[in-house]
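Presented below, as structure tokens, is a lone chain in the form predicted alone.
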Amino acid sequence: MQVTGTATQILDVAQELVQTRGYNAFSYKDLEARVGIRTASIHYHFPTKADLGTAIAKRYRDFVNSKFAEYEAKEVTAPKRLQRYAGLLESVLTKGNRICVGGMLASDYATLPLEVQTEVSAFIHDNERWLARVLKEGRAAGELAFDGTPEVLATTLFSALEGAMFVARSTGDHGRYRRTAEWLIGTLMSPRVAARRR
């Protein structure tokens, strides 16, 4: 499909939607209203919601993956690539306290058709196995120190950092996610690391 910029539009506002309602709770009148064109115009660039939500999804995907190829190309050392990866989660948060778009979508998960299901999955893939790389890569340049495996650790790290969004969108207190970021990255950095810090 060839993105124009009517459809470019509508993936934004519905992006927006999906970000700050979840997927289930708009609908193309929604877009109708927002985007002020008819709903016939937007089942012509995305006939289904199915297809919307496909394209918001592998969007997002994309936008992330490239912002882990400039932390790797700008930022030398690991903790510096972990603390850039959570202030692009933090900015979604205080950008009209918006939820990443995979962990809102991850929160409809039961309920999504199958292909933004598949699209989701792919992003927290994409997520962990990028973290892991980095956790790896940082544990060998002696940067980093922890217990077992990078790949465990990435999914535990990916989980906590998207949850702590959700509890500082409902507490309203944005902070609480940056705390519980500096924190877990803090406990990260390897001794040395640390040190220098101080």
The other form holds:
There are 2 protein chains.
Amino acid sequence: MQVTGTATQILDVAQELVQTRGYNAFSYKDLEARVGIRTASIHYHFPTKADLGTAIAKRYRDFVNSKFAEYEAKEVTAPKRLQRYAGLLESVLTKGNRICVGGMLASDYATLPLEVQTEVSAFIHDNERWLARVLKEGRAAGELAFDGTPEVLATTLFSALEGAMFVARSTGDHGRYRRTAEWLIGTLMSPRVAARRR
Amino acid sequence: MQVTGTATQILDVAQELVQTRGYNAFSYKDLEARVGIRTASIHYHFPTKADLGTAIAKRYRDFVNSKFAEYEAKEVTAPKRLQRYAGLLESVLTKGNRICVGGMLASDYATLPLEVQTEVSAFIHDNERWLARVLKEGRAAGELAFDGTPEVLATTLFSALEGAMFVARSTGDHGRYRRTAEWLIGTLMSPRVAARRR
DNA sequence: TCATACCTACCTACTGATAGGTTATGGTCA
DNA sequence: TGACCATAACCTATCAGTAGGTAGGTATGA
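Condition change, the form predicted alone to the form predicted in complex with another copy of the chain:
Everything in the complex follows now, all chains and molecules, and the chain you saw is the first one.
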């Protein structure tokens, strides 16, 4: 048995299809050829599509949460941490025109099985909570300057970056994402920090 | 006989399904019961689903473009025009948990027929172009203050508002959209930002 | 010998789409 | 006027293909 078992392989392929086509636009049949086993065998690993969707969402949430920990360990300042976060999503976009799993499933939200919906809501919550903390600490440290609460700005940041992925893909211009991310973070940097950057 | 013909009625119902479920998550069968005619009859009005999707996208784009003209006629200042724009999307969200047609189709982009893709790209372009003009004029008039080009900020604004719709719906909290919109526009009018530019 | 992991074969329901028939309306012309 | 015809707008019936899912059998290795 490999380090990457069949179940993991199924998750990898299915996740890519979720990120490019969306939850309702891929089927077990699509997985068949790419994974190399029959649809019935995929049902052995993931009895229902809801199970598969939930597994994808859970794994992705864990992955992103691990990135949060990584960024906090590696980067000391809030602006750097935000840049890392924006860079993570950018790499998703660049690697095969993909969309963040959370953002894509959010767009399919009304049609998702309940357990997947719950996972999506939790994903958004995790992202916003982490962003809010980074923003709060950054402002306290004088690295960031902004009006309003960290919570509101966290939602705004998350919404903007997720939305920018859709816009970038629909216009065939990945630069749109990058410029949006740069504008947002640049605007948050305090005059002192911004001045040093020039 | 009626003021609203059958074709219009089909478009109304189909558009609602696009806005709530997405392009791939509704079928002619879904329209049957709600419109009150058989799927075959719907094919009479819209031969293919691509035709239907294109008609929905085109009509919505025209609708939004007409709103642009309306806001320019009714409102004199840039902040007011931006507030109107944000309010338009908010009313879409509030009225039946809907998503902007452009944003929803952008999320389905990779699976759309070519003609619908083209329409989606054009919708984004129209929105960004109008926003960029409002921002440019607003800055020239001293009503707004921001770093960077109007074009970049237009993309950011559009991305953020569209993304905020998804986030609001997935968290069951429409207030998230409103607060995001208010933060964005508020930041553009902020004296602090204006002072920083000098 | 027993669980794991795969298979073939099949199911029901639905997908977008087509063929061809029915009905109502309204215009043309001997 | 009335016979005729065209068209619009619907219908039933059907298509081939796909959806997610199930039943039950088989190979393999501990």
